[in-house]
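Just one chain is shown here, as structure tokens, and it is the form predicted alone.
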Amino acid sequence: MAAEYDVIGPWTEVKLDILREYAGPYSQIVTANGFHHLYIDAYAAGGAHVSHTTGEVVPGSPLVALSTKPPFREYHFIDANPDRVDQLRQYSGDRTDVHVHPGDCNEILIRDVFPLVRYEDRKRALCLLDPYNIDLSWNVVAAAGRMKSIEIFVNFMVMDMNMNVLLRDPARAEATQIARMDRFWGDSSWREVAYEVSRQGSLFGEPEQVKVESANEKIAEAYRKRLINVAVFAYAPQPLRFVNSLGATIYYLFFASPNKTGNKIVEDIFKKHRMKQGL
């Protein structure tokens, strides 16, 4: 049976070009200094795509890793997506270094694989955390901070978050969505960053939450120092917007990571992108 590929547009591709020119420095870099080090890819769908742009087939994210030179010493890939998960095994074939690990990534990276990293066993890892929207679990985030062994990518859904929670008005939004969203953030502090009392007030004179202004913006930042204050990485540089043709802000690109080295080598990669969108 054929395999059947997810069509991505340019943003993502973008997002594998910026993988694959971390990851070989990455790669080098704990190599050189006798460390055991993982690639986890927590979103790995099937290996492949196809560009929306061109009609090419893509490597995706788990092929861009294996082709990575010098080679990791492990890979984890993880899916929920049944069909994905065939298809990763196929590119796997029998290699030992390489682990699908079907099922939510929430569980696994927790349960199985985040205890493979452990600081004191000269242990690293490279973990990409890209969902689709904001189902990824905060917790997730501060395990990976907590084990100082660990950098990650994380994919900040914001479309996700203005269609379904971060609305104008926030009576509207629903208690499953906004559910999601303190799971994604790890608490409900996001509304004081994202909400304001209006100075205008609401018609019967009583107080009344507003959106605040360049919202996106603010709970931007507001994440970032998470990742710094909360989730306990040594370094989180400025993300890398991603927007669309009418300057719509999709999603945020973010870096965590315990290691000043791998901080400086993002920031580099992250200005050269902004240089090429103009931001």
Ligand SMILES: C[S@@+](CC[C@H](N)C(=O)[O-])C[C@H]1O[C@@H](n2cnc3c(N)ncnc32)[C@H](O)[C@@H]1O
Given for the second form:
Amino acid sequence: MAAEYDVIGPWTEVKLDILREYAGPYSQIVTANGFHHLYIDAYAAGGAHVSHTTGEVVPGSPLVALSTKPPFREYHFIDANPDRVDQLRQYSGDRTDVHVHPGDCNEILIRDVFPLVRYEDRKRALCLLDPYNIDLSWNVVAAAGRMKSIEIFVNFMVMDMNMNVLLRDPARAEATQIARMDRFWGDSSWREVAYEVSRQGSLFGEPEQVKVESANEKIAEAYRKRLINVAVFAYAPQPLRFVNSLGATIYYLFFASPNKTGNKIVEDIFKKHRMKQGL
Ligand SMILES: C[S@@+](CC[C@H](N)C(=O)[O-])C[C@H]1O[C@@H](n2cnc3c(N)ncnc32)[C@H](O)[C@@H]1O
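Please give the other form, namely the form predicted together with the named molecule, since only the form predicted alone has been shown so far.
Next comes the full complex, this chain leading.
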């Protein structure tokens, strides 16, 4: 297979470990309770990557999911890149339990995949939402929450937000970037979290908006509360923060679930990784 791989940093390998550590117990519990369960990978990529640390090819999230024991009853992989879709199709071969969907997951999830996970049909799903940036629509997150049958991991790419939207001077952010953030957040209330009126005022006496102290943490906590209060997930533990070698936050990995047991398991997994990272 002439596959093109992403080279992934250690934080991506940790994210894949977390998926592995949760998918096993999740699959075991829902299988034991007689549910028909799906694994949904919305930004699936091609199935494998090259580790920056070792130089070796390592399984990406679709292959991690496919190796879960006991297996999921159905796998749904979505990617917008046709080459990655081809790679996914080669990995899945002629398996009838694996469905590869080419295109924009923001449309495909709501139109084709989430309707397969009706609570009343005893369907359940674990869904990974792992974009490179903040181009995930809140409508997807809200739709998952309403289903009451879907648990999600969401990668909130804080670095994209900080580079393009949450500038020190909010007046300098481009309208297209603000629109991306509104779509990710679901409305424009993120502004009230990220900015405040300067206590010093401006040169011309007009009220001036400045970025709040600890903006990342405040935005993350506000997003977590939205998962519960707006997307109506029963549980959303503190997210796991991923930092680069300079200590800057790259992204937060959120989890949201209608299920108490799932929440407890992920809280413990996040706690273990926080301790490992000394966070
Ligand atoms: C960060 S990678 C996913 C990595 C993968 N989850 C893993 O851990 O192995 C993001 C992927 O999303 C795909 N992508 C970008 N925008 C998309 C969209 N709107 N819908 C579906 N896939 C998209 C890209 O082609 C890329 O393969």
